[in-house]
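What follows is a single chain, given as structure tokens, in the form predicted on its own.
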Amino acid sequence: MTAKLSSSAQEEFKPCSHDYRVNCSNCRLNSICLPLTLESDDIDQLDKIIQRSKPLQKGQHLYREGDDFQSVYAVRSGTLKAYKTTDDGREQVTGFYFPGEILGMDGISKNAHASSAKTLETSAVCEIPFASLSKLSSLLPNLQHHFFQLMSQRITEDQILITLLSKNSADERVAALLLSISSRNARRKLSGTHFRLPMSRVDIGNYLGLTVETVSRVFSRMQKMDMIRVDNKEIEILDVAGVRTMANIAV
């Protein structure tokens, strides 16, 4: 049984305008994407190398596994998933990317993307040619340091996923994913307790190493325990401490 969220909560789910004419200085996500210490002139230099295009439609690929690596991408609106294709042709989801987050760095080491990236909804990205970024980073130490931090964050997130898949129960995995999305929303100055899951239950199960049925059972159990309220893809966290306990994270 599902329950409707309040009108104030639904305000959080209004789609972005996907304005491809935006620039770094007036983008609402610049505090996430850019080092806070960059001067306005430095931001202008960065803005000159960034390429922006019209939004990608749902299900459209940004790049595919094996494509030549030329750029990294900052999500401006919408959500994308990264996935690898297994030897037997199955899709293995390796990550979800929300506005303000960077993807495509998997191609740096071998100059070819190690995974594919596809939109989960209408999305807009900023393309940052890596050769130009490397050159500019050598001139702007703060930018270079920020980019290293992003790479470190990606490595940390990969380690968290490995831990989730190897040790944690289904309840812990789902709860940890909800907390991850909550904290990422909060970084974008959005509600950490009211949000929409842009990915399907199939993608969630694939990412967490669970069946769709198990994911649905965990959501139902959390709702019966009054930890969350679920309305299709809309989630309201009612008991943050309870979700953290279920995820085996210290309150």
Given for the second form:
There are 2 protein chains.
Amino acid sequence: MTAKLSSSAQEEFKPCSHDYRVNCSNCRLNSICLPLTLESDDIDQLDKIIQRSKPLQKGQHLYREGDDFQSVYAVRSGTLKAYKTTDDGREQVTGFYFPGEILGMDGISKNAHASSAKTLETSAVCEIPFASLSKLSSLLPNLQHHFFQLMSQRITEDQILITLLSKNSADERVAALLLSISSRNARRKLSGTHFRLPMSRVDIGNYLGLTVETVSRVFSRMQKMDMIRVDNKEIEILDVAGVRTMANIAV
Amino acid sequence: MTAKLSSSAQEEFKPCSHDYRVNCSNCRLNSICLPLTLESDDIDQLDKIIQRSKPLQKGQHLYREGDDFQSVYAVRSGTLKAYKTTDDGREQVTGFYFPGEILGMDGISKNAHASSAKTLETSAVCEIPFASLSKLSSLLPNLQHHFFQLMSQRITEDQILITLLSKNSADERVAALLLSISSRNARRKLSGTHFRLPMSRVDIGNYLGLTVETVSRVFSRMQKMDMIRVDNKEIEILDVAGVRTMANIAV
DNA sequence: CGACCGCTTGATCATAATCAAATTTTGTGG
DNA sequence: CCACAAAATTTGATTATGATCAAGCGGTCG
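Output the structure of the form predicted in complex with the DNA; the preceding block shows the form predicted on its own.
Every component of the complex follows; first up is the chain already shown.
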């Protein structure tokens, strides 16, 4: 299974990763990220509490399950996976995080991170100290509301995953993941039909409750049906309607 | 499979369902519910925004997917299930809600309920208008923080369910659900070893991603192994350690 | 160059789904 | 309170989906 993809409409995605003058006001992600609903003055206040780190290398941890909870994080560039370790030492991938998305909110309830977060490629994040965010939220109703919305959205999306795992076949799960990644790319003005999967087949299988072999077979089958073209991690969706039909869900 | 259970250490659970003088201060659930972290004065303020309804009959909806989101709800007595309807018309049960637990938070993100909620038996709820709660949260940092914690807890619990669905066998899933219900009963000072399941086998299967038949078989198997005694909806856990071993998870 | 890793493909097996039917429980009306 | 219908649950037989076991391929890195 190696259909060479010509060139990849790829993330030339370093939204100022190395530019320390970046701030929320001029970040190209601000329309999908935390500042979403804020007025310009309010964004400046938010900006003051945010800490921008230097990029993390592939495979580095942002935090680990059990670590003291101090902050939530917004992905600035790259991709991360969140995962829990089960009692018998296995791993469960609970989510993938793309630029503009917020992770770490599951640490609030116990004041300790409930999962680990690891980069899948070189990535940069904005650290948002939760104590400061809470304080600011009390002052800015828009911010408070938006953060409530973000948490609620996480709940809603987890419920969609629950449904997927509970009711859908291997084909449907894989197709749904492709559509999810596609729409998240499109949201960031990247190609929704031609992209590079930042995660391994193992991670995909783990996330979807399937084995690597099954994931691989589904990709092969979809390629044979001319729904997608697969070249290693490069994916081209050739027949969006077909993939939607296979997913059998509204994504 | 009919091992008659002598008498049921049951919920004589009407924490003042019909007593309209009830308020958060004197509610016996206040130590596990929303007022958890509040000072007495603050509880009174919270109390003012809460609306107590008359009991809902079995099978009634508290809200439906798509309804305008106005409020979250605390269960006062009885049990509810939350469920989503998939595109092809099937149902996915996303959670069961016992007294002291909060539901409806998934409606915040889109300002419309993302799932439906239906009573499994006669139940009473406290309605908490979200606009008022938000406003009050800005004034009471403890309340804001506690509500953030509640949402975070929902996320954490959903992730546990995701892991269960993704990695665990039918036996493990059913055993884990029994332990979950057991511990939630214990939290309310009810028996953790002898209780009545408020939901049907269909609902259990639906929630756990299994068919009714499989759920029934697992119950039978557990009974044959003298881990539990089953009499219709009455469950007695005879061998807690055994059930824990079968669940193969820390609940 | 060779070892390793990630991915793919094939063959076989096991778990839970599906199909089918009996049995119990529940609800309703007389 | 009983009779009957409808719904829920249990049990059995068979099947299908995806897991497991096994092997090979291709690329990368020391």
